[in-house]
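The chain below stands alone and is given as structure tokens, in the form predicted alone.
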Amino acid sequence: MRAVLLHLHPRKVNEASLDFNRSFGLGGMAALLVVLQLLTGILLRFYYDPFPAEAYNSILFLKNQVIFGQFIRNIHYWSGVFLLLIAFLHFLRVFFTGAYRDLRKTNWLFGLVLLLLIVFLNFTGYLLPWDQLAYWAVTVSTNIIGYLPLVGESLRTTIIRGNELNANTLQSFYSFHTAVLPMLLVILVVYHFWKVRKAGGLLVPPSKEEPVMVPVVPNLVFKEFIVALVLLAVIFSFGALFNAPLLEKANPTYSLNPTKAPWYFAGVQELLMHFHPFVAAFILPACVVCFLAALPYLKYEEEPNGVWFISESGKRSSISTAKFAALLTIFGILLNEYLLDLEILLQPLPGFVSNGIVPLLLLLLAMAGFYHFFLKKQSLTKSELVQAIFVFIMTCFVVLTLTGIFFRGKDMELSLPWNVMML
């Protein structure tokens, strides 16, 4: 076991890097979280059929006539939804404190990666129910690939081999979920705690006294200890007390209304809803991912210094990106719901542009007048400029998906959260 902890961490750390605050243990927690996914998952292999025949059946004497096989299948659940949060909190932790650059910036790119296959493993598991929450997630999900240029469709058909969900996409999904996909995480994960301890561990703000170094062991397997504990109470008390979604066994022939891609795709479906399907299936969200794995390649004037938004202007710029970013997107969305069809008022113009080039401009524009009138006479670093453009981003990336999740009811109008929960 010593040995073990060893691989993860120095016989020795910087004492400046036990602070809570540096990291809140959002690494650590995304690791037990992955073996309690590993764990659970393997129970529930012994009673899952996959086939669509069966799916829905397994999942139901799983439910009723297995002991604790409900609390188990929840367990999964959540766990696998604080997964993804976590992992997304510790992206933010890693690019806030400036941990992507220099020694780290290889591990920033495997961390997207991770990210990545965390998103794919949610997703590939959301079928396996083969209920209709299921099927027409999953279903929808798969549509918007279809807005890929050239490739679109003959990707989904490859995807789900075939034009419509069937038995041969679950036996797909079941096999990436089981197997594929935990196997590359467990991989990934290993090397990424590796690079971290090749880079020198947690990257703390520069001191002029030399470091005082402390045994990892108890220092710091203590306090990982206790926010293990913690976190398994959480996950366990969800388990006990809210069951993992399961409606009715999927019908092809009955969708639900309203349909929608599972949670963490709600922000790009609810980009379809304002822009051309093209723009908002591939063009944004390959400008982002570009622009991500970019980041840590760019030239900064200065070192990373471990520091929350880098400094007291960084911070400030970033406060008010974000509240500007967040005002900008639901203002856009209530515009185009109730007062400006782009589409409908440049008629004559094909849809592309209407819809697409039009309504992508004027977010650039907006973008460069808030630059222009405010983040440029604050005279920020180009560090603290990349921080406030990722901050836009990501605002913007949560107020959809929060949209798309509590604020789309039937037919995928805009509804209040209690009408859509009502539905």
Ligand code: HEM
Second form
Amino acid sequence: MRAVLLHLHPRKVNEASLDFNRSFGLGGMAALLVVLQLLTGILLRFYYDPFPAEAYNSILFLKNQVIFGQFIRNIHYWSGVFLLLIAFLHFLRVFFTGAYRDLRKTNWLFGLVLLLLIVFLNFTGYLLPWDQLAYWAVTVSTNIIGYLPLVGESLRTTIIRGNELNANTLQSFYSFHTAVLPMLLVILVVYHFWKVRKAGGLLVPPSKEEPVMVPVVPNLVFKEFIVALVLLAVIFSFGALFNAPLLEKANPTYSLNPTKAPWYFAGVQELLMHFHPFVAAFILPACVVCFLAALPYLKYEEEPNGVWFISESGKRSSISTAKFAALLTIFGILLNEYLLDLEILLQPLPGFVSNGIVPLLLLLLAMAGFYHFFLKKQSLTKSELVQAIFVFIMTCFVVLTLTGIFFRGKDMELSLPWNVMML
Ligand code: HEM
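Just the form predicted alone so far, so send over the form predicted in complex with the named molecule.
Complete assembly follows, chain above in first position.
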């Protein structure tokens, strides 16, 4: 136990690693949210019945009859949402400070697995209330799996254990959400902490001077305490002010309009509206995952790690790339929505070519043009170039996600956010 505690917190840490701007305490925040999820999840489990006939009523009972039932449900819901957002921000900070290489390679890979686990924890939990929102959001998301080549349909029916969502799906999702995934998450988080220590703590920029080691108590613990208090205040305020969503009981014969995937899959759902499903649901996500996993294994020049954005030119090119990617994504969405339907325009060609290969080539052409006319002139190093590609992907992903959440209204048509919110 002593060894575990010392791995969480050694007696002394490098004073340079205490600078708040280095990590913004995001990893610690994620850890606190995991604990909050587990505690509130255990409480919810006392009342929840994982059967379609009872699940919805058990949530209503919890909401209306159990003292603090609604509040605990809200905290569980909001800490899940914040965990995903904060883990994503932590992933960005690790990338932009170059803390994914050398000694931290494996931890980066396990971090990616953690991020996926958090997505699946959120997703499996989404179905449990068995209301209209849950039922149809999970239906469209699992339909996306059906688009995968060859194995798609059998994978979809295996995951939902039938042709459509049913009592077995709820049982499976419940077991994954309350047992398998939380257990894996806890094991991986402990391993993740251990690897941070093994790498010598947080990455700090190289310095000619000897590192100054200071005691963890009070130097680090005091800062962590303040961050934890602020985070708890935010989550509890959200829990008190905004209820976790609950619509009417699931009705498999009447779908919602629009039928949207949960917000973290809104980007993929938006992609599906513009690309052939094979490209949107398989090729593009697979390329992104391979790129992220390969990042630590590329050969880079000797550069100071632990510094935000590597250099001034790295920062400038990242900002320009983000602007370019945002404009390109918005332009592409509007063009495809109102002016140019490649599938109709190139009609004799099969859908996979007209709506898959052709827009993919156009995207690569736009990226190559941006590289040739702008990035090449900046004489970037290899890491700065990799950083620009990363920024491009993340910006497209964020813009697609925001479009799916805030700009898709009735019949999934583009609409203004206030009209979408009123639905
Ligand atoms: C439940 C989710 C996670 C928890 C609880 C967590 C926790 C932590 C903590 C406490 C630290 C050290 C301090 C800090 O950076 O704030 C850390 C560092 C690190 N994390 Fe995470 N993390 C999570 C997810 C991720 C993800 C998604 C990635 C990336 C794909 C990642 C990669 C790393 C790496 C490479 C380090 C070392 C950074 C350095 O040395 O500067 N982690 N994590």
